[in-house]
Structure formats: C-alpha cells, structure tokens
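Take a look at this single chain in structure tokens; it is the form predicted on its own.
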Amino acid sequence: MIEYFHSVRLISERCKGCVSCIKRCPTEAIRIRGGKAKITESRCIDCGECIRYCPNRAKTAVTDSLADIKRYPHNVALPAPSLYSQFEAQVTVDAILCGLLSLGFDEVFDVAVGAEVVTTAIRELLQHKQVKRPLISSACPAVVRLIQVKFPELIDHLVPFEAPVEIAARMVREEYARRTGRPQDELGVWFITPCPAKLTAIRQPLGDLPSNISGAISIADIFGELRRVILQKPAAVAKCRRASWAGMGWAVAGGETEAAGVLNTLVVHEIHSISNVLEQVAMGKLKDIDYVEALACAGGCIGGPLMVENRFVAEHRMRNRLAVGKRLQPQPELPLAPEDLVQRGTLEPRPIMRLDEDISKALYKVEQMERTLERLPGLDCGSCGSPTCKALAEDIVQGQASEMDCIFKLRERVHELAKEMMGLAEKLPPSLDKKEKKGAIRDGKSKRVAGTSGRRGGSDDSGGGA
C-alpha cells in the first residue's frame, strides 16, 4: 500500500461535521462519518480548499518552523515571489529579502530567479510543433496532483520542467558546493511558502526525483516577525540574490505567460475552474490553444491559504511592484535554461476512480452504482456525508456507506414502517376481533333464517298440496 504525506491535516476536536469541506473538495476526498470529517489520502491534492472554507478552523496545514533551521550549520531562505505582495509599496524587495537574514538565515536566494530560468525554457519549448497542445503549466503542485489523480491522460500535456522553487534550490546547492566544497548535508534550503501543496511536493515529490529543498516554512508563520525586523533592524543587502519583474510576475495569475511572451494562452485560476477547463482539454476541445497557465488558488499564489493579506489587496500591491519593475527594466535579460537544469523526473498517474483492481468486479460495481444512483434523489445535498449522490452511490457499492445514510431514503423508509405499524395496530386476534365476530354471527343468522324459510316454504308447498 502506498504511504502518503499530506501537509493538510484535520483537527478532529474542532470538526462539527458540517458539509462545507466536502462540497468544496475538487477530488471528493472528504467524507463525514461519525459526525467528523475524514480525508481519503489517495485523493487529497493538498490544494487547501478545505482550509479556506472550514467555518470551524478544523483544517490546517502542517509546515516547518523557523526553529527547524537550527538542524543545519548553514541555511538559505528561498522566498516565494508572492511574499512581496504582503508588504506595502514602501517596503522594498531588498528590505524583505534581507529581513530574512535577521531571522537567522545565512543567505537568501529569490525563487523568482528559478522562475526566470523556466520562463526561457517554456519559450523555447513552444517553438517545437510536435509538443502537445495545449501545453499545461506544471508550476503549481496542486494542479499537477489534480492531473495525476483525476486526469491522468493529460500528463503528457504538462510542461516537462521542474517548478521554479526546485530549480532555485538546485542552483543554490550547486553554488554552495562550488564555493565552499563542503558536504551538502550541512546545507539547509528552506522555501518560504504560500501554500501547503508546496510542502507536500517537497516531502513527497511529484515525480521520481528527490527534492533539493530541506523544508517549507509558512509565510503566515513568519510574517509578523519578519515585518518587525524589517521595520526595526534593516539588514545588509550584499548576500541577497534578486530576480527581474519577469520572475516576480509568476506570483499572480497571468504573470507566467506574460513573462514567456505566449500570446495564444488560456489563464485559469481557482481549482474548480481548472478542473472544468481540464475536462475540456481531455475531450480535445482546446487543441487550438498553445498554453494553459493553471494556478490552484484564486488570483494565483498571492491567494494561497498560508498568506496573510487579503487576496485583492495583495494583487494590487504585486501589480504595482511589477509596473515599477517594467518601467525600470522593460526587457529583462532572462538567464539561459540548460536542459539538464530544468528537466524533471517522470510523473506517474494516480487514478482515484478505479472501483476494483479486477476488471470484471469493477464493471459489476459500475452497474450496481448506476442502479443505486437511480434510487437516490439526485439533490447532491451532502447531508449523507458524501459530497454528491453519485459519490454516495460509489461509497455504497464500496461498502463504505448505506442507502439509509441518505436522509430522504431514510424518511421514505420511516414512512413505510409507520404505515406498516398502523396496519399492524389495527389488526386484532380473531378472539377479540368483534367486527369479524359480529359478521360471522350475522352470517350464521342469515343462514339459519334462510334454512327456516326453506322449511316453511316446503310446508307451504306440502300444505298447499293437501
């Protein structure tokens, strides 16, 4: 059995058993059983939708802490470009990057540098006509997981490059080895992350290659302390590696394709919208589009569940920063992207819709599922603990639920039982059934009367004859 790591976790004591999470999960990974939510690990893609919509704060993301950097003698911070959107315009990128030094990191390397490398590689890749269209961005790990579990037939459409953060981490490690000649296990490389899916991709890589990142620290966890040190104790800027606006732009929806100069592109963000678009790609309806930029969070990484600032405010700030960057550096010289730097490992499908390993049993279960679904009301209310009637039908044939979990089927059954009970209540034993007794007596009298009448008739007949 495959063991899964997930950053998204359930705090059981806070869960009230409401259906908010099951209605928002894009892969139907959550059920309510016994009054509590349960996450099916094989289906979860760590997109964070359940964290965002849980009214009881019963879902959370487990990430590394700032104290974890003490495990290594030398530590490098990899801040996501979306971090810059959390600060007002007067707080410069240099101040943010170098503020991380004051938190205990020895060096800072802008992840946007990795985004610049991938930008160049995508631009070159799209020059090849044999590449499958539309090409789908692979920068967001939640989107890649969504394709692995729900649309495995689209894996060949994914950009065959590592995510920018992985490329940045590899550059850091290569530079460190070249500069110091010291062993890699002395180096801690930490991603400052806007979402839980990034940590999951580090602990359980998407492909067959190990991650170069030691761990991920939530932006929400360090924002307060980072803001304090930036305002109180500005650090030196000598060790901070910065990227151009082209790399920074990856933080917002549309920034990736704008940097790459792709014109015939479809920008889609928010995980449910992505799922709908991927369905169209799977049906072959979008072959006339060159590129699909897909980001699981609304607005892009600036809308990540581990961010602090309001998404719209963050987007406003980020676009203002980009506008200033474009004015100062209209045509950035993006670094060359050597093929061995950007290539990622092989992605394997992780299909979740398989009902049984045995094909004959699976077909039988499909028939059972369709029959069960016909009996269900089709309201998709979620009160049964499954997100839809179809999901409940699947749970029933898999032995994980019963038809009586549906409140409407339960009500029907209770009504039938009530009618049956009423019928039984009206029945009496023959000895007490007066109605039946009276009827029997009346029938007996009628018979006797009829017999008497016959005899009288006979007398009359005989008398008449005398």
The other form holds:
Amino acid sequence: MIEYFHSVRLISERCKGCVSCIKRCPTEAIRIRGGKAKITESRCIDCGECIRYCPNRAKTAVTDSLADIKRYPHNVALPAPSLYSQFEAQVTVDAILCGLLSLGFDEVFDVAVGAEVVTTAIRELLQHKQVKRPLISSACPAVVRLIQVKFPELIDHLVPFEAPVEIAARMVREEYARRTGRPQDELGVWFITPCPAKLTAIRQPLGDLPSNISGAISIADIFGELRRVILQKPAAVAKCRRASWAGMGWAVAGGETEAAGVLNTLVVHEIHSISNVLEQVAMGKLKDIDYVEALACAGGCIGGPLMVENRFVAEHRMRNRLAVGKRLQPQPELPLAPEDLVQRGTLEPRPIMRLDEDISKALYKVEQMERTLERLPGLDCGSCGSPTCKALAEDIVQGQASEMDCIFKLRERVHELAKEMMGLAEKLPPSLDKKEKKGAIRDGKSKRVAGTSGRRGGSDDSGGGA
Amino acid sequence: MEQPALAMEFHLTAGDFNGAGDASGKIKRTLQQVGVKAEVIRRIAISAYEAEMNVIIHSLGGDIRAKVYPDRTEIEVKDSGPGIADVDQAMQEGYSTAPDHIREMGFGAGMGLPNMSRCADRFSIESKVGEGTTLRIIINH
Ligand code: SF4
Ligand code: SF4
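Switch over from the form predicted on its own to the form predicted together with its partner chain, please.
Next comes the full complex, this chain leading.
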C-alpha cells in the first residue's frame, strides 16, 4: 500500500464521534470507530468538507507556519488570488503584497500571474479539434483527486497543465537562478493557501513531477498578523509582480473560463455538485460542452476552508476588485505559455471503489454486500459509524464492521434474546415443578423460544413442543 | 450453461424520465466495486445508459439485465413493443424516430444504437414490429 500524505487531520481530543463529517465526505472516507472519526487515507481527497462541517472543530489542516520560512536564507511568498478577497476594497493589492514583505518574506510573486499563463495555454489547447470534450479544469487539486479516485476514466479529460501556483513557483525559481546564480536550495517558495488540498498537492504532487514549492501557509493562520501590519503602514508600496484581473479572477467560480474567453463552458462548484456533473461526463452526455470549470469549494477558492471571511462577503469584494480591473484594462495582455513551463506530470488512477484485487473475490463480495444490505434497515442514520447502510454493508464484507454495529439490528437481537430469556425464566427444574404432569415428559405449554426471526441465535431449547 | 457470478435486473417504465439512468448507474457502481478497468466500465455504462434511455423513450416498457462474469459483462435489454421496422436504418447515426417532445428534451438524437454497437465487443439486435425488441451487448473485461 502506498502511504498518502494528507493535510486534513483529526484532533482526537476534540472529536465527539458525531456523524456530521461522515455524512458530508464526498468519498465516504470517514468512519467513526471507537467513538472517534477515522479517515481512510486512500480515499481522502483533502477537500476540507469535514473541516467545514465539524461542529467541534476537531478537523484541521496541517499547514506550514511563518516560523518555517527561517529554514531558508531567501523567501518568496506566493499569495493565492483569493487572498485579496479577505480585505476591504480600500486595502489595495499592493498594500497586501507589501504586508507580506513585512511578515518576513524577501519577495512576493502574485500566483495570478501563473493563472494568466495557464489561461493562454488553455485558450490555445481548445483550438485543437481533437482535444477530448469536455475538457475539465485541473486547477483545483481536490477535483483532480476526486477524478483519480472516483472517475479514473476521466483522467484524460483533465487539462494537461500544471496549476497556476506551480507555474508561478517555476517562474520564481527560474528568475532567481538567472538573477543570482545561487543554488535553489537557498530559496524558500511559500504558497499562501486557501485550502488544505493545495498543501497536499505540494507534499504529494498529483502527477509524477516533484513540486517547486517549499510549503504552504494557511490564509487563516496569517490573516490577523497580515491585517495588523497592513493597517499599520498603509502607504508602503513595493515592486511586486502583479497580475491583471484575468489572473485574479481565478479565485472565484467562473473566473477561469471568463479569463480564457471560452464561451461554451459549464461552471460547477461545491464538491457534491461536481460529483454529479462528472457522473454525466462519464456517461458521455456532455460532449457538446467545451470546458468544465470545476472547483471543490462553493463559490470557488474564495470559499476555501482556510479562508477567514464569509464566502459571500469575499465574493462581493472579489467581484468589485475584478470590475475595477476590467474597467482599467478590458483586454489584458496575457503572457504566453512556453511548453515546459506549463507541463504537468502524468496522473495515475487511484480507484477506491473496488472491493478486492481479485476479480472473482470482488464479485463474491458484491453479492455478499447486496445480501447484507437487504437485511439492514436502510435508514442511513450513521449511528453505526458508517455514512450509509450501504457503506456499512461494505465495511461488513471487508471485515471492518459487524452487523451488530447497526443499532436496529442490535435491538432486534436484544429483543430475540429477551424473548429467549423469558422462555427460560418460565421454566422450572423438575424438582420445583409441582404441577401435575400428564405424561412422563413435559407438555407442550412451554413457550417456543427464540422469536419469529429465522436467524435465531444462541442455543435452542428443548421445550419447543412441536 | 455458465452461471454468471453476478446478475442484476431492473424494470424500466416507458416515459419514466425520473428514474432514467438509475439502472445504468447501479450497474456502473457495481462494476467499479468489482474492479473492472475504468475504460471498460465506461463502455458498459454508456451502452447500458443508451439502452435504458431507448426503452424509456421508444418502447412500452421493458427490462434490463446485466450479467457479470469474471471476463465479461453481458447486457440484455428486452422491451414489449412497438418494435423497430427497419433495423438497418435505425443503426445509422442520426436516424431517429423520436417524437418532437422527446427531442426537445435533448434525447433521441439517433445516436443510441450506433453508440451502443461502437462500445460493444459483440452486439445483436432482434426486433419484431408489434412485439418488441431485444438487444444483447457483450463487453469483454
Ligand atoms: S477532506 Fe474531504 S475527502 Fe478527506 S475526509 Fe474530509 S471530507 Fe472526506
Ligand atoms: S476550490 Fe480552491 S480553495 Fe477549494 S479546494 Fe479547490 S483549490 Fe482549494
């Protein structure tokens, strides 16, 4: 088994074993076992849904901290475009970028510049008739992982380019090498991230190429400090590479395709809706659509799990910034995309559905699962610790749960046992049984034990007169 | 005869667009659990879906049966009328007898049968006007 790195983790002490997260997880990666949530690593796509929905704040994202940048002599911050949505309109992009410098970074490079590069690459790719339609955006790593685990047949529909942040990181590294000639290991490149999925994609790249990013720092973690330094010296202006509205627009759902000027597109956000749409793509139903822009978070990255602002407020602010940008520069010049800059490694499928490596055993298990499922109540209550009755049936055939984990099955069983005990309790040993016997053997009055169910457990009783 | 390791059967009601895709979806998920290759599943799912839609759109109702063997999946779709008058014509791309209200819903583009035969390793169709149509699709794993 491959070990997966995950940014999304559980703080065990906080977990109360409620079923909020197991119900929301799009890949059914979570079970409650021993009163605590457990994430099955191979299934988790780090979408962060469980972080959002945990009422006890027991799910977190492990990210790097500002202190980590001390490991490198020279550090560059790569702010996600969605960062700008966290500030009011009067806080300029320059002020935000400079704020990052005050936090200890030596340079800042706008990730949206990477988005501009991918934008032109996508625009060109769509000129080719033979490209699989619909092409699916690969900008959101949670969506790419979802495709790897649940829709592996759609891997070749994915945009074959790296995500903007990786491209930005490559640009930064190339520039650094050109400018200083110093070794790359002296350079720390830090993504300021709206989500855990991006961090996971750095530590464990989606494809087979290593990442050029040193680490990722959560927007939520640095927001307070950043805000403080920005408000302290609002006038400072630095020379930072800034992108146009086209690159910045990638932060909101629909922004990517708007920048690329692709008309025949389907914009879908929120991970569960994405599953539904991908289902249709897999069925060959959406061939007449050119592009599917898919973002795991509702609203796009501005709704990321590591954001601070309410997503609607953030969206409002972002759209205002974009509107201003468009007014000033309706058609921005976008940088071209050299082949080697945008290339991404090959993506391997990571199917999670199969029940067994051996096809015959898997067939047997499917059958067992169906039978088990028929016996379960079908309420999908989650009390057993599995998200649905179907998932419990799967856990049972995989030997990871038992039918008695279902409280209804347990009740049934207790009921049977109680009846059995009643039957036993009514029986008296022959020495105490003072009633006159008609025959040598006990009569048929003693009750039948073990209720009506066909699956009576425990030892039978001899008293069944029949 | 060889026993299939797994058999699924679904009834399809004519005109029931609410339930459209349920049977093929279920077949698809089951094959994923069995661990059949993604590309193969895709072909099976698309054929099953097209067949399912055909029954819902054109027929008076029918049944879809999927038999899964370790090395292949067989899909059999039987409906009860009205049957196809000219099978060769129906097999041509873009040919459709779907009425306007179905086409307005975006179905009945005349791609169903050609799509199915393209996805299948073996494909057969038998039809009698007034009686019904039987499709057999075999896809090797
Ligand atoms: S991050 Fe997403 S996929 Fe992973 S356990 Fe949480 S909800 Fe499930
Ligand atoms: S939509 Fe954006 S913030 Fe949300 S998971 Fe995807 S990349 Fe991360």
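What you see is a predicted model; the values in this text were computed from it and never measured. Numbering follows the first chain given and starts at 1. Think of the rigid core as the biggest set of C-alphas that the two forms share within 1.5 Å after superposition.
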Using the core for the fit, does the CA position of Lys419 change by 2 Å or more between the two forms? yes
Quick check on Leu428: with the core superposed, does its CA move 2 angstroms or more between the two forms? yes
